[in-house]
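Presented as structure tokens, the chain that follows is alone, the form predicted alone.
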Amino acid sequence: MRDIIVAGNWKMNKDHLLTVDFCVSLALDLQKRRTDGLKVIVAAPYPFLDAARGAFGDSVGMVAAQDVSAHTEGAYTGEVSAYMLASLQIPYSIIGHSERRQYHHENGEEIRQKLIRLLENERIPILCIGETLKEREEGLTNKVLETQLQEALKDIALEDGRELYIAYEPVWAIGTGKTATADQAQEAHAFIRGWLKGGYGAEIAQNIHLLYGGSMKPQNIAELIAQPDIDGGLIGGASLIYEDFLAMIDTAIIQAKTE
């Protein structure tokens, strides 16, 4: 049985003090709850990763980077390597987010190299894939997902599937307030799971966590994570609001108990 993942992507928000306050409060609240079958992740901005990790202490809260370099080391000013994340004991990193693809023109091969660097350093990639509104309206959703999966996972061997998370993020639902219906989200996740089954076999495909990343919030998380192939969420704006993020964690705890 796969755990339910509640992951917050803060993007370029909060400062050092707000990060520490949020993570200390969350650690205390998590300690009051039974969190079996649940993983809570906060993707804080780079300058605050170590502070967030320290604030979580021995709680179940974990920290992710929002991106990582495609390079191992060297003269790459401003870049942060997977080895550096490993040295800070940061277990996860988002890669391939639609904002990185759009604003920084990241292509499939660059994302693939980032994924390789993370696996080399025993970090877990949170690979983001998804279609634009135009692509969905043209009926290209599955084709886009397949292309992005092929590009990122070309010649990538997986041991058991637990070393990779994939977040489906319909680009048209990010930061717009729009959300795919539970049926639409499940359809995309089922396609992804099916593609993984074809490439890696049923066991590995069943072990890979698939997250929904399109405007998940307290009002819709329950119906989304109740779907058979949706294992949690990569949450943007709602993860910045403490009460909303905690409410989503509580919903996930209830769902984890029923599985």
Ligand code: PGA
The other form holds:
Amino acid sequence: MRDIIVAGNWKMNKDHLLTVDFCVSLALDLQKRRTDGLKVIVAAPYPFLDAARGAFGDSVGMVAAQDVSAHTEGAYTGEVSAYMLASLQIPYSIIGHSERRQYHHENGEEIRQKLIRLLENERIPILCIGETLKEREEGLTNKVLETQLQEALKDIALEDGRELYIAYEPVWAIGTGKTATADQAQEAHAFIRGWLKGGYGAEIAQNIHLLYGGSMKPQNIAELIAQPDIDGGLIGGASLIYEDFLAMIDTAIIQAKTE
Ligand code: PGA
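The structure above corresponds to the form predicted alone; please give the structure of the form predicted in complex with this ligand next.
The next block holds the full complex; its first chain is the one shown before.
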């Protein structure tokens, strides 16, 4: 059975002290709860990854990077490699977020290289895919998802137990307050799982965690994660507010128990 994942994507927010304060409080609150079947992840900005990891201690809280270099090492000023993340014991990294695709012009091949670097270093990629509003309105949602999956996963083997998470994040729902309905989200997630089944077989497809992202908040998380192919959320804005993030964790705990 898949775990329920509550992942916060802080983007370029918070500072060192706010990060430590948040993660120390969260570690304490998580220790008071029954967290079997639940994974809590915070994607903090690079400079605070190690502090966040230290603040989580041995709680179930885990840290993700928000991006990683497509290169292994060398003269790439400003880049952070998957090996560096491994050396800090940061288990996850987001890749292919629509803000990186849009503002940093990342293409499918670059995202594939990032995914390879993470797998080489035994890190778990959280691959983001999703359509724009125009693409949805033109009926291209599945085509876009398929293309982004094909580009990122071309020639990638997962048969040896390597882990991968995929976040379906419709671009029109990110930071806009517009959430996909539970039906729309489930439909996209079912398409993604079906595609994975075609490429990797039923067993691997069943084990890949699929997250929904796009204006997820305490008021809508329950309905979304109750869907059969939605295994949790990648949460931006609402993950910055401690009480909201904890409320979403509590909803996920209830969902994890009922599965
Ligand atoms: P949002 O962001 O929850 O603020 O819409 C989600 C994301 O970009 O991962």
